[in-house]
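What follows is a single chain, given as structure tokens, in the form predicted alone.
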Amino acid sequence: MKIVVIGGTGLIGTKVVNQLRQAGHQVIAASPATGINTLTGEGLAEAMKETDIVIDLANSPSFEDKAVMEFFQTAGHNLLAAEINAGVKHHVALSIVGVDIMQNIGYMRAKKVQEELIEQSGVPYTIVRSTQFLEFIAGIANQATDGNEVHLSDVLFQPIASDDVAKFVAKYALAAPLNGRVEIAGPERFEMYKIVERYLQLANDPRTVVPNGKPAYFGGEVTHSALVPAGEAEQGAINFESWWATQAVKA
């Protein structure tokens, strides 16, 4: 099969790619670098002919509010008009669980939005909303730091390694279209700020952790346990510990 993935040079783009390559398939790792751009709609047309799948795993370069709204709206409704003239079979996009419970957020906001125009669009389509990523533990310390201390609340997070969310996008990429939304997750469930400490303490970071009891995520209050799945999630076979080593390795 002929499948483009959107975003197919980032993080989880890349993994994809190459599973889905290993295991035999036409695959075009679509970017603006490769002359691929959802934004401007350069070069969308000729790579959508004759294309079965399309995976959906791009990203806004800025999450400013009114940035990042114009970057999802925008790039969904080219990504999904030159889909509908190709006649693509079927469009799988990356979301995040909680998406619709933490409103107050406007990265979280424009992802719904992303939601609901594939929801609209005619496409037949599958959702994966996944937990954050483990790859995001250092970033998340980083922006709650001040000074010596990263102050971090005990909201609830289960972390997924970035090689579990590329399997999961790509076995739903090739089953059949669920026309809905299904949820990723780690294996295991932390308070926030336990898991940054055990972080740092592997690095070696000498930050401390103060647990300030204020749950909050991407600059916004959140409930204790929006990020979280609410109900029956997949669960990703890499723990952190497992991640850590793997980490470690690279280092």
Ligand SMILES: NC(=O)c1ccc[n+]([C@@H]2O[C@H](COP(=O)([O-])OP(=O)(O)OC[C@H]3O[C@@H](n4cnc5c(N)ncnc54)[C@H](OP(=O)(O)O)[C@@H]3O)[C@@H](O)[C@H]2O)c1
Given for the second form:
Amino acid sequence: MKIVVIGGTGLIGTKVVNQLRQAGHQVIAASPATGINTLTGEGLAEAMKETDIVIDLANSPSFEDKAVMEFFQTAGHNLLAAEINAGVKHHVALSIVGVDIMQNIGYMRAKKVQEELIEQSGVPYTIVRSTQFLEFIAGIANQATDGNEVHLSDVLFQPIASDDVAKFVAKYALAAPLNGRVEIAGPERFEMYKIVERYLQLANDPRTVVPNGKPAYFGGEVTHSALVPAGEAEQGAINFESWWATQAVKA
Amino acid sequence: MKRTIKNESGLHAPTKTILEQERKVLLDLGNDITKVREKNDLITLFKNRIKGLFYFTHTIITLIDHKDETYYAFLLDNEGSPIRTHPRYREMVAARFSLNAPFIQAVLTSDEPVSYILEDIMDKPQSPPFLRVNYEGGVREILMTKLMKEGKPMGFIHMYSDRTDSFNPEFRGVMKGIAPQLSGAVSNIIKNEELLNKEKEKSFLLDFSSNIAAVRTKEDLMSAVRTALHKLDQKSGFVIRCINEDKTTMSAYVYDLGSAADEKSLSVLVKAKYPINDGLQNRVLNSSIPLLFNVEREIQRGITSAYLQYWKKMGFENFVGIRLRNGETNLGILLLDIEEIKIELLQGICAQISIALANIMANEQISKKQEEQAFLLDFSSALTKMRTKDELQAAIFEVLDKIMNTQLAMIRVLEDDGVHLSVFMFDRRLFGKAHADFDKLAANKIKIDETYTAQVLASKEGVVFNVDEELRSGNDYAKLWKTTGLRNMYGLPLRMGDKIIGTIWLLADFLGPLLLKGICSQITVAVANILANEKLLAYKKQLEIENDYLKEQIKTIYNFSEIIGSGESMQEVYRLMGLVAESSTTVLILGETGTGKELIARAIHNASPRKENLMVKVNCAALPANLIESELFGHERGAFTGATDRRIGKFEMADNSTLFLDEIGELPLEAQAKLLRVIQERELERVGGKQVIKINVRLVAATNRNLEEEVKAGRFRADLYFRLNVFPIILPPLRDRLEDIEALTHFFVKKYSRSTGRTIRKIAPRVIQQLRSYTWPGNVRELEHLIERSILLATDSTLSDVFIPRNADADKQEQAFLLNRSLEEVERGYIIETLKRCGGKISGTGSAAEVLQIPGNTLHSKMKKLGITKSDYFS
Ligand SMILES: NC(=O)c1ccc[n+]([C@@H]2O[C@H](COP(=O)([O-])OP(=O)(O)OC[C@H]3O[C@@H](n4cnc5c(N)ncnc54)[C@H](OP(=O)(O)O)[C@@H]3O)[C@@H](O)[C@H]2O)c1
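Can I have the other form now, the form predicted in complex with this ligand, not the form predicted alone?
Expanding to the full complex; the earlier chain stays at the top.
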């Protein structure tokens, strides 16, 4: 099958592309770097020719509220229009668990718009909602750092390894379109400040974590359980410790 | 199999010659590369350098595409390649070969050049087909060297040989050594190509923009776009479709479908209006990026717009659609028969086209407006010439057809009752399929409160009814409308100022509001004119009928010769009439009531050259004071409250005829002034009108008043009196023409015998005697009525008795009559009366002297003194 992975050079994208190639599919890793840009439309129509499946794993280069909304709106619109014209049979996108209850956060609003565009497009689809990637813990620590302290709450957190995400995405891409959503998450649930504390400890990071009891995510207030699946979710195989072990090896 | 054995150049210490050769090749190549202009120069130069040192047949360079992990031919050896005649050569040049194959993976993972004997590898399942093709071209061995860029593989240089011993360690060493240089050269070539392309695009867009700037018309735009596309090596067609005025459809605006289009299809395609929301056009309009369409897929999707079928027939498979917009406003779309989308270029082109388009459309709008205005002017001047409905109908049908591309459904006009609307005009062709239904509906008179009419009349500029919506809401008319296949019914009020004239109904898909308004106001004026004209004609017609009838009547009753009386006083009247009749002189007829002033007036008219026209009579005493003016001079519609129609005054009606102003003495002073003016100027203005109307009227006025007295009393204008009193004719009272009584009596007896069916053969002499002795204050009219009554009361064929009134009224009248006379007059009159009553007997029994109780000779001397002769009492 011919599969186009938008954002195929990103963290998840690269992995999904490799998996699918290994499974013998003709895969195009699409990104501005490879001459395919969903914002400008460059190379898009040509890439879509004869394509069966499109997996959208792109991310906005800027996380500023307005920019991120514009990115997902325009990219989604252009990509879906091109897919419709090319007769693509399955559109898969990676979204975020709890996206609809965190609409006070700009990034979540943008992801929600992305989901809605897909649902309304008429292209058969599967939306995979994932919890945060384990690889993202460092980023969470950074955005919560004040001097030498990291201020975080006990909001529930169930991070998933990007390898697991890629596996799930590839699996759902090759399956029949659900025309609906599935949720995926890591195998363990933590209070956020604790897992970040552990991470810093393992990474020999000198910063100290200060619990603040204010559940928040990227500056936006969230409920205690906003970041974890409310119902059924598929769980990844890689837990924090084994993930860390592979990270250490790479390093 | 990969020959690792040969892969040992790096293991042995290189010989001095090899090092030198290598250095020389590198040096030369370094120099060469700076000279590379054309990408294939690189291959040629490189080959020439190596050729002198080592043996090989040809060489190519392939590049890696990371997005799908493939590699493909980039630089070819156009002279040396032995496979150029191979049937699969083209395919090989265009093909992409997977990196995910052992043949190429071995090259990627090795730091040294890798060689293969083709026979060993070419038939392995994942081996790229070019190996076999080369083998078939005589090649036996291949040496692959990878080219690296920034630590990542970017491509390969392939060396081919028709021997199996070419790639010795020296050769490999040189290849490995020059690989980085080649990589650099290839990168440069790629970068140069990109730059060149960008440059080309830029200068193309510059050219295009200066071409576009010169575009003034649709045709200019067409040729500019065509030239531009041809420059881009796009020989194929394009269409620019613009959003139509109705905002719901698009039509081809500028196009060139090349040779693929046949005339017939083209004319259909060009004329058609395609709904914007046809499932395809809207996608183009909603997309900020160009979209690539597959004709077959869109048909499969269920898009029914006919253009797809035509294109399919014309052989188009794919096309690109891009929206054209000016700022945020969509103008239309550009459809191009191309496969490859150069986004920036296309968007540059479209931005330019959009500007040109907006300009042309604005220009066209202006000239269209001008045309429309000129047309409306023509239309309006044409309409002013229309006097009949047929002419108007032809004009309206034409304008609607030519300019609005529509047909008239209906014009209804408001009737005089202000409530009903009746059919005025319609175009039957419109309802060709549903004649019967239409006729049924059209026959209905509708009222102003009918739902649709009420809405239209209440609106300022009309109402648009969507036929389908109306159909759903159960509108009976809509069923009929639907038969035309048109989408909207436009209902507009026809108004003159605030006055409603009627309604107009037009069925169409779309009508421009401005033109519609203009045309409707013209039609309003024309309809109003025609209606007024029709009314006028009807009125005239009626008058003509009346005229004929009256003429007939007059002929039978009022003959000059039928004026009875041959007495002296009447002879004088006849003489005067004879004198004046032929001329146009104003005649003033004076005489008591019932003396036959009208009869005389008619006789004068009938004896005049104007006799073919009807004499118009106005009884000035019978006119309500406030209407006198409009009665005499007419009025325009709306001149005063209640003046709902234009009215022609009696003066105008009497044009070229005679106007008989009866009872002129009763005319109020104000009207006298107006009358005077008309008599003096011989022209008039209708009340509320501005137009001066010349008239040629002969005036005959009559009164029983003493106008001189009236003038003295200030009740009658002296100047008017002088104007009227040009030729007075005084009619004697009946009592002054006793000699005519017998003849008149016979005349009336005959007349009423006829009309009552009683035959009176004889009149008793006593009756004549009685009639002669009466004073006749009501004059001839009284006599006539008396005879009529008497005939009805007669018992046989002899009129033996008449019923002369003896009532108080008569006495009073007589008294009044008497009171106005001098003693001498009274005495004279009384003596004559008495003599008449006594049959002229002066003295003796039954004589006048006896009645007067004076001696006979006293009467004789009194008669002498008063000048009473026999003729006074004998007739
Ligand atoms: N982070 C999380 O915890 C989390 C959780 C749930 C879901 N997700 C979602 O997962 C998705 C992938 O995240 P990621 O971390 O793998 O992203 P990433 O590593 O930042 O990669 C983003 C990819 O998007 C490509 N891209 C950017 N602009 C593009 C454009 N205009 N056209 C085409 N491609 C474009 C980038 O290409 P270049 O490399 O050429 O710039 C890159 O390949 C995102 O949609 C994100 O919302 C993230």
